[in-house]
Structure formats: structure tokens, C-alpha cells
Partner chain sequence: MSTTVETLEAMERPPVTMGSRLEGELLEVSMGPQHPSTHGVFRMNVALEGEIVRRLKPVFGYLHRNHEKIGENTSYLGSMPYTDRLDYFCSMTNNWAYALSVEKLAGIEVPERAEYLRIILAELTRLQNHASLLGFLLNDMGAWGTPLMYAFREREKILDLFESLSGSRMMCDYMRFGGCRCDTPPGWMEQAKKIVDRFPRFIDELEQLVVGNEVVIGRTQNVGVLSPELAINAGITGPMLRACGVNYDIRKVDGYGFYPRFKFRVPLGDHGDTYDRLMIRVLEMPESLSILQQAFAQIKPGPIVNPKVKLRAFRPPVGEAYGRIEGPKGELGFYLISDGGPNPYRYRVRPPSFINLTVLEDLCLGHTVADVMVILGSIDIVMGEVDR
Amino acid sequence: MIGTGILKGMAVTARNFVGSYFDEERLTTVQYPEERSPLPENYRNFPFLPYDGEDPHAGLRCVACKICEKECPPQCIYIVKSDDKKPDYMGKPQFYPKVFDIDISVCMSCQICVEVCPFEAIKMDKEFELSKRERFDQLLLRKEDLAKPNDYYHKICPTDATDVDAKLAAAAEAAAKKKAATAARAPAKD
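Let me see this chain alone, in the form predicted on its own.
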């Protein structure tokens, strides 16, 4: 009979159409402000600077090496190195950024800054609702806006944050052992 293929196709379409209203797994619409789809852990939007401890200035991991600024394809990162030094997580005096700005109107969320950072000082955020009333307030994120606690990083990327913390703890422990060994050898020479 002519047209049986069309009738079979329409039956499949009708079954899928009706099933999409009653099958809970096939309901794809999310009522956005009230309900939110969970974001995957590897989702990335704009960079942020994780810090350890309570003080964002003292606990900032960035040492103003400017590698991320040099490697950024759209050149949206602007860093000014400080004149003085502060101790880093291993107790070694390091420079810190006096100014750390990211122009998010230019940032293309490529994550190159995260990949080249040897200090695990810059990570990608999942926050995408950045709308504000004034345009100029939202386009340039300053160091104070970018600094977020390590707990926040654990909340958005738990597996990656745990790996980073383990790596930093191992480096701090190795530095402490090296410092203790150096201190033990120094009195022996006198």
C-alpha cells in the first residue's frame, strides 16, 4: 500500500510527542530562575584568583610572575608587580600583584592563563550571571573582585581543588623538610 512509510513515521512522531509530556526523563524544559541545571565540573566562564586563609591579600597565591598576562591571546589580563614582598604558602618571600585586572569584555574564556600558571593561582569560575546595572562596573574585574576563598573553589570543582591542595601541601612539606635539613646542617659547621 502506498504511504505506509509516511503513516509509520507519523506514528513514531505522535508517540514521541505524547511521551514527551508524560515521561519524567524526557521533560527537558527547566524553569530557569527557580530551577537550575547543574553545571559540569569542567565548565568554565571567567578566571578568578583563589586564596588560602581568611585574608584575600595575604593568602593570594599569585606571585605576579606575569606569565598569564604574556600568554593571554586577547591580552585582557593586566598585572602590576608590588615593590615589597610577602611570604607565600611555603614561607618564601614573594612578590605579589599590586594590581591584577581582567577585562572580561575581551576575555574569551580559553583557560590558557590557568594552564600556564605554575602556582595554581588562577582558576576558571562557573559564575555566569554577571549582569549589573552599570556597564563599566562589570567589564573590568579588579583583584578584590577576582579573589575568592579556597572553600569556594572546593565547592565548584571538588576533585580538581582536592588535587591542587594535595600538590601544594606536598610542596610545602618538602620545603619545610629542606629548611629543617639546612638548619640542622648549619650548627654542625660551627
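Everything numeric here is computed off the predicted structure, so don't read it as measured data. Numbering follows the first chain given and starts at 1. Take the two forms, superpose them, and find the largest set of C-alpha atoms that agree within 1.5 Å; that set is the rigid core. Compared with the form predicted in complex with the partner chain:
For Val12, the Cα coordinates differ by 2 angstroms or more between these two forms after the core has been superposed.
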Second form
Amino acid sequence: MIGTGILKGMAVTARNFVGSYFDEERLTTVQYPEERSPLPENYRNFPFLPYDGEDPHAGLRCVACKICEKECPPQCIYIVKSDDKKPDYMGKPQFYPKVFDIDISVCMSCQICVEVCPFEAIKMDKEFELSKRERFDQLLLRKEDLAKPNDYYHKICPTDATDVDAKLAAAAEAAAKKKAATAARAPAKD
Amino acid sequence: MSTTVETLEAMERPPVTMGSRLEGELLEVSMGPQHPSTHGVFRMNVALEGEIVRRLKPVFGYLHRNHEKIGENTSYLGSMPYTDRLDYFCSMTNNWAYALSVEKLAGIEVPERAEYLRIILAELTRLQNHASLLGFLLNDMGAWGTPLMYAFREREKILDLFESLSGSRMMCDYMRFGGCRCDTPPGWMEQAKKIVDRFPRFIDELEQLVVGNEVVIGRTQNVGVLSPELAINAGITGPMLRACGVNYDIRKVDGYGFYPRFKFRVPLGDHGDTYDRLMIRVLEMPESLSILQQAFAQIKPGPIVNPKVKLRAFRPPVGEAYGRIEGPKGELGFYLISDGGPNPYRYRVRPPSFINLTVLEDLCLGHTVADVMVILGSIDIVMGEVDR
Ligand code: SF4
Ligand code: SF4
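Given the form predicted on its own above, what does the protein look like in the form predicted in complex with the partner chain?
Let us now look at the entire complex, which starts with that chain.
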């Protein structure tokens, strides 16, 4: 009979309409910004630079090797290497970035910088409410805006941050051992 | 001054009256690029006789982003996130097609778990692509919003899966040469299984909503008939080709990945009209679900990426390779020529949306202007892939 198909369709809409008041599965809208759905741990947005300890300058892990700058597909990272050196987490003197800018109006959140960085110095942030009133200066994040404490990284990515800390601690320990070994061997050589 | 007046007078047209005077005159209408039914910035110059389409000229290029040239100027790895932006509905399959061509070029092995994960992700992509396509198609037919929102509700669940796996809902950038970027987070597989188990409910609802609906039948049957000969000659692939009854599915033909290990059927259409194109998608979804169930049963823990592949300074040997997969929209292929350097010498995308769109005029001639929207919707295009 003509019209049955339409009636069947109507029944589906009615079921969905009524169900949207009771059924968890049909009730999917989240009333943003009052309500927020939780972000998964892997969620990524724009990069930031975690630092150890209290001082963003002393604790910054980045050694200005410029690998991320070279690999970033849209070329939105700009780094200037320092002239002097500062000790890194293993106590070895290293260069540090005098300038570290990321243009987040160009960044496409691809995470390649994070993957290629050999020093665990750049990680993905989760902050996404970034609307600004000005589109040039305010969307160009400087070193000061990018540096965030390691605790913050622990807060947004607990599993990853713990892994990274363990890895860095192991590397530091190995370096300390090596140093002690060379120090022990050095007098014997004389 | 006087010349202008003369020209104006010369250009003056006879007054428009009702009746026989208009017969034989074609009215040119420019549809798009901001038309809501053109699925993006696509323009069609349509010549109408009354309501009947007599000529149709598609105008592309509004979304051209130089994808191929950029691909030739970035490293092999750097092109991976750009492929997400081709067909932004199906970034996982785009990743796979590109990774497959690079793996062919450099002769890279992929670990077992990564292959299974790729199949799971590709089939989930197919599900959400077909679901949203059906929603959009019904939207074009005048079922404003409702089916589309149902489809998006289901799609959102799959996108949540993608987000918790790769970090982004649509721009996943998940696959890497020789595997995938990271393993699944805890609980991901269970969540995926739950969604796949619940998905048939949505397909049933959609079938009730669409299949017997008199309006849908009236609007789609015998509209935009594509003959198998024309489809093959024009290089049409994917569900659109199978709707004409041509049995050609690259999952079966090439058997890339682990597809030969899976049992699934390839639904075929009979008439090649819009209704068949719609139904092919409805019928493909349960097949995808069956592939997913088999993959969940077979997948085992293991390494996720080939450790021999370098992430940085990746230089494949000199040579060329064409890798293709059965994307949700058709054959998606990447053709790469390597001269041994860090960038491809030539990087070419074979986009299914674009090539399927080339027969638009043949499908639309003789139909009314309202049918053009439905036919366009049934082709399943994404402008990001058409214009690149
Ligand atoms: S963030 Fe990492 S890759 Fe980039 S310059 Fe610093 S240390 Fe090098
Ligand atoms: S996320 Fe991608 S685009 Fe953004 S800075 Fe890192 S490499 Fe560049």
C-alpha cells in the first residue's frame, strides 16, 4: 500500500524522539560550554615545551638541535640557537633556544615535531579554547608561552609523562655512571 | 555616450511573457559554489529548458591547495598529515593508501598487528563514510537534517574511537611507513567491539527510514542511470561502479593488506541508478561489520611498527610505485617516483571523488534540476579530494 514506507519512517523518527529523553545511546548532545565531554589521553592540539623543576629557563629540555624545525611539514617552528651553553638534565652543557616560536595559525597539530625530537623536549598540549582578538602576534606563541612545567604534562597525559620521566631518569643515571667510570679510570692512566 | 545607449538598445531582450515564446530558449543557472547541496565549494553551470537540464558544466578548483606540489617539496613523512586533508571524512584510508605506496616503493614489511589494525580502521572509516553519505543524500532529497543527524550520531561514536586512538577526530595522521604510530590505548578494543555490536541497530533503522519510503523511491529510481560500459570507460570505481553491476572491488582484486584472510561478500547493483547507488552503501555496511568482527577475533598483541624503518631522513631507493586501496569512495591510489632523495620526485594522487565526478553531465542530462542535487549526492564527493 502506498504510504506504508513513509509511516514506517515516521515510526523511526518517533522512536528516536521519545528515546532521546530516556535512552543513553540516543541522548548524545553535550551542552558545551556548561558541560564538557572528557578528552582522551591521546588528544593533541598544539605543541608546548615541558620544563623540569621551577625555572622555565634552567629546566627547558630543548637543546636547539632544530630537528623539529626542519621536519615540521608546514614550517611553522622558528628557532634561534643560543651563543652560550647551559647544563641539561644530565648535567652536560648544551645549547638552548634563544628564540623558540611556533605559529599556531599555521601549525596543523600533526605531532611530527614530537615524534622526531630526540630529547623529549616538545609535547602536545590539550588546550583548545584559543580564540584571540588579534591574529598575528597573539597566535605566534613565544618561548615564554610555550614553556609549561612538567607537572602540567603529568596532569594532561599521566601515562606518557611517567614513561618519559622514567626514560630521562634512566638516561641521566647511565650518564652519571659513565662519568663516574671515566673519573675512576682517569687517575689510573697517569 | 551615445554608443552605450546603442549597445543597451541592441541588447534589449523581448519582454518575458508566459507561454510558447520561451520554448527552445535555454536558461543558464550557476549552482554553487556556495550552494548548500553541492557538498563543498563546487559550481555547476546548468543550462535549463524549463526545468530540464540540457547542459551541465562542472567548475572545479575552488579548493585547490597544491597538494601534489607540496608533496614533492616535503619529506615522505611530511606528506602523511597532508593526506588527511584530501578526503577529510576518511583520513584513515588516505593514510593507508599513502603508506602502502611508500611501503611498496621501499619494500617495507608491516607487522601483523598493524595490518589488522589498519583493516579495522579502514572498515570503521567505511562505516562512518557510508552512514554520513546516506544522511547527506536524504538531506538533499528534502529530509532536512533528521537522517543526517542520526547518521552523525553514529559517526560520532566512531570518531571518538579515532580520537582516543590517534588524538584527533578527523585529521588522524595515524599510520606510518611500516606500521602505525602507537598501539591502542587500554580498553579501546572493547569499546570498538561494543560500537560494532550496536551498529546493526542503526542500519536497521536506516533501512526502515529509507528502503521502502515512497518518496525516496520516487526520487531515486531510474534517475541518473549509469551504464556499465560508460562507467568502465570513464574509470569509475567504488560503490558507484558496483551499483552498475560490475564486480570490481580492489579488496578482492588486489588482496592488499590481510583482506584475503577475510570472508566477505561484495554487493552488486543492477540498474546503476541513484537508488542502486544508495542501496549499495546500505548493503556494504553489514559486510564491513562482518570484516570487523573477524578482525577482532583474529587480532593479537604484537609490535605495531617495523623497527627497521627510520622516521627521520627516510630515503627510499630509486624507483616508482603505485599503491592503491579500496577507499570508501572508490580506488584511492598514490603514485610516487623516487630519485633517491628525501622528497618524492613525483607525487600523484588518484582521487576517486574527482574521477567519479567526471560522468556527472551524462547522469544529469534530461533530468530536472532538483534531480541534479540527488545525483550529485549519490556520487559521494568530498571537495578536498576533488580539487586537492
Ligand atoms: S624541541 Fe626537540 S627537536 Fe626541537 S630543537 Fe628542541 S630538542 Fe631539537
Ligand atoms: S604539530 Fe606539526 S605542524 Fe605543528 S609544530 Fe609540530 S610538526 Fe609543525
